[in-house]
Amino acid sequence: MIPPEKIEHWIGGEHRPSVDGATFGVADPVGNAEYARVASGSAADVDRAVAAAASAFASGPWPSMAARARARILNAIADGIEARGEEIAAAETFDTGLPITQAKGQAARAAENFRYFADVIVAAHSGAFSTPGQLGYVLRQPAGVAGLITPWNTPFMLETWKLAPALASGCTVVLKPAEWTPLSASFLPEIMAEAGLPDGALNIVHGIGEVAGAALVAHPDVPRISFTGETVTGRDIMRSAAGHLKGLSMELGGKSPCIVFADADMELATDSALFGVFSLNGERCTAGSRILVERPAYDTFVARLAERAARIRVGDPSDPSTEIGALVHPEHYERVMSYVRLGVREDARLVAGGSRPAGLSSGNYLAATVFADVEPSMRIFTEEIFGPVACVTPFTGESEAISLANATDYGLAAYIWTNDLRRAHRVASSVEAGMTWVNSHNVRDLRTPFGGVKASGLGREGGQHSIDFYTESRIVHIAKGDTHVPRFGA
């Protein structure tokens, strides 16, 4: 593909440079060559975007539009995404290094995000509560301007994952895309304008997280912040948002366990373990990067993982046969490689990968990497690596499996493989995770709550949980007859 030479903000229905003219360069992960200059937002640019969103919320048609009318526009946005699906996927692959087959799946999911929330708002209803003397009914109203801060791993899909419910709820938005992967967000203004979204309902400010993202979080006229990213950044956002008592939804880091009991279907468990940690280049928050295997099956399972991992195809992200592409950025590549070196120093047994694949002398490439005999005291066991690196640990019995699964600060996802239904229920209720899959990989119903416990996040999104976050519920009480009030001081 031929990328644009510059990417600007989108504010109030117009492309705009930064107030101070500042830009930053962005490179592709295969050649690490700069392909565009991107407007670098400051507090002044965030102010402009928030002002446009606030004006659209206060006097524009979007917040007061009937649900069916909003849904028509959301479905038209989905149509626009589908019409450009191949182009969006190619841009995502170019910008992030994700394999093209997986990028196409992300583009399709992005369209479905808008279709789903179009259905949700049309079917939405509020409660009413009646007693002999009083009627109460709930008003559900959009919360105002929503600030959306998205990550670089699957940028377009995760942007739509936040945009769809925020817009469906009647909010206007300011989106701050990840600075490493700004390309696919540049499709949104045209798609949404063609679909009929009013000017000012969508605003995009590019920039460095510590500057543009921080200004958005701190802005007094943004009552909702939805953030996906690192736990350290999440803590900073909580501190900044506290001054204005903002509503926060944050999906943060993960170090999720994949627990394989000896009675499991080993063929399916192997497929799931490999897909869970190596799909999306391992750059996924829900990756089952700690594979815990019951001792009777351990040696065979490790050998199977190592043999399969060695055959995973690493290469050009645009090649449909590629299974792992290039990691997103040289800085992140070096971070992942530092954990590989750390694993070797910690005396974990390297059974697959660990280095650049043969024939790929440049680009951010790492072969699918598997460490066995990983002890819970090792940093590669407890810390998020966010790359194609799996850690395998043996366990004896159910209680040890649960103990190992919970031996981390994180609690986003968990995967359990067993043919014992009673054990599956016991373990699922004992593992500290916001989301658990039993005999299944990461397939998620859009109606279900998404989020983590412990250091993996705050709040839930997905289905009605997203609508609850982007709206305020207000109760109105009305007397149905004569009102009898105690007469103080009569």
Ligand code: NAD
Second form
Amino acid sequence: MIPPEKIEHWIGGEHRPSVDGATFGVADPVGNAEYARVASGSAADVDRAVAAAASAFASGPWPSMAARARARILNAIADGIEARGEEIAAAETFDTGLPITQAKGQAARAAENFRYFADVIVAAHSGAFSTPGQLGYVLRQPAGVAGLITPWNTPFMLETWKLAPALASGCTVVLKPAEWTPLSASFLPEIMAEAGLPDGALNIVHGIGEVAGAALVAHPDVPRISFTGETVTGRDIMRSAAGHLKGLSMELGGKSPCIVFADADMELATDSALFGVFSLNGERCTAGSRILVERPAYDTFVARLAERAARIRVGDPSDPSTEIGALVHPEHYERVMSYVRLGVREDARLVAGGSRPAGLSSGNYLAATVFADVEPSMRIFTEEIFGPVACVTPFTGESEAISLANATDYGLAAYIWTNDLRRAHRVASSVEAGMTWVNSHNVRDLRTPFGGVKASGLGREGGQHSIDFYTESRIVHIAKGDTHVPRFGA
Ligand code: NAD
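Now show the form predicted together with nicotinamide-adenine-dinucleotide (NAD), given that the preceding structure was the form predicted on its own.
Everything in the complex follows now, all chains and molecules, and the chain you saw is the first one.
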């Protein structure tokens, strides 16, 4: 993988430097060496990008194109992603430190995001409401310019998870990728142009969140902001967007429970608990990072987790045998390490990992880490660590499992392992989570509502929810005969 030396904005179908020429450096997480200078967007660059998107919306063919014609282009984008899947995955691995096998899976899912929303719009229909006197029909129209702000974990997949429904809906977009991982987004302009997306429908402004992202949120001509990132950032964005009453979709942080009852299939539950917290380097919003285990099974389960975690292969992200790669950035690595030190200070029992793996003296590497006997009062139990760190806590009975599961501000995902069908339903309805999986890990069905409750988010994406977000539904009422009109002043 030979990375480019510079990465520019993509505005109105052209690569552009920043108006003021500013750039920032971006490094890879293995060498921690700067590999490129990236255009650092300011409000002036956001203005240009929004103007290009607004003009493509007002006078371009995209918003008014027939669904089938738009779907053809979306499918061609998916073809383009698939054709470059290996390259995209290699770039993602280089830039983020994600293990290559997992980056390939994410690239495939990115293509699927476009295919799926191509299907959705072709099959779409809008409602009609009939009474004896009146017919109402719904006009569904794209909302306008959508601002898409994405994080550094699985950047390409998450960018496409927003781009696909926004473009499918007929919106034009300005994407602000995360500043630590700008590389994979630079595949998008070529792929989209080749697929036939009109100039100006896709615009990308790189830059620092508090500058470029904030300018996009504050821009009066951007009626929708779809944001994925930290809860604290989400709060800032909501405050800023309030001035223009923007439509917001907020996909925020998580600290999801994986609840294992003693009657569960322990082999599968162990595999799933490990995968749930250590896949994608643990840098995963839906990570099952709190593993709650029923007491009769607790000691054995902890021993198995510890033994397996110690064998997880940590190393070069580009090696296909690697299971955990390098954490994205030294700053993030330090944050994760500070939680490991905190766990030790809080007196949680460290049963695996907790430090750099042997033989990896540089790069942002952390061995798969497991803390047992984690108390709900500890900060490592309640705060999102966003790295390969699992917290294991025992419980007695269903009601304690539920109260422990709900003892954080977050509510993104939950995983329940039990062979008792009735209990599975009871716990699923009591756990405060936007998405719950029973006897399964995070297997997505793109039609289903994706999002969190409590501090994990606001609004839902996925399937029709995404289309609802990027469109306005307007109702037209038509009288079928003479309407009775009260005659004021007659
Ligand atoms: P972050 O909030 O720091 O940044 C996310 C994006 O927002 C980046 O592009 C950043 O530049 C931008 N940004 C930062 N400040 C901004 C501001 N004031 N105004 C506008 N934009 C701003 O998040 P991160 O560290 O990149 O990502 C990790 C977080 O994302 C974790 O909390 C994780 O749980 C969450 N996440 C959630 C989901 C989900 O679907 N719920 C998915 C993935 C990640």
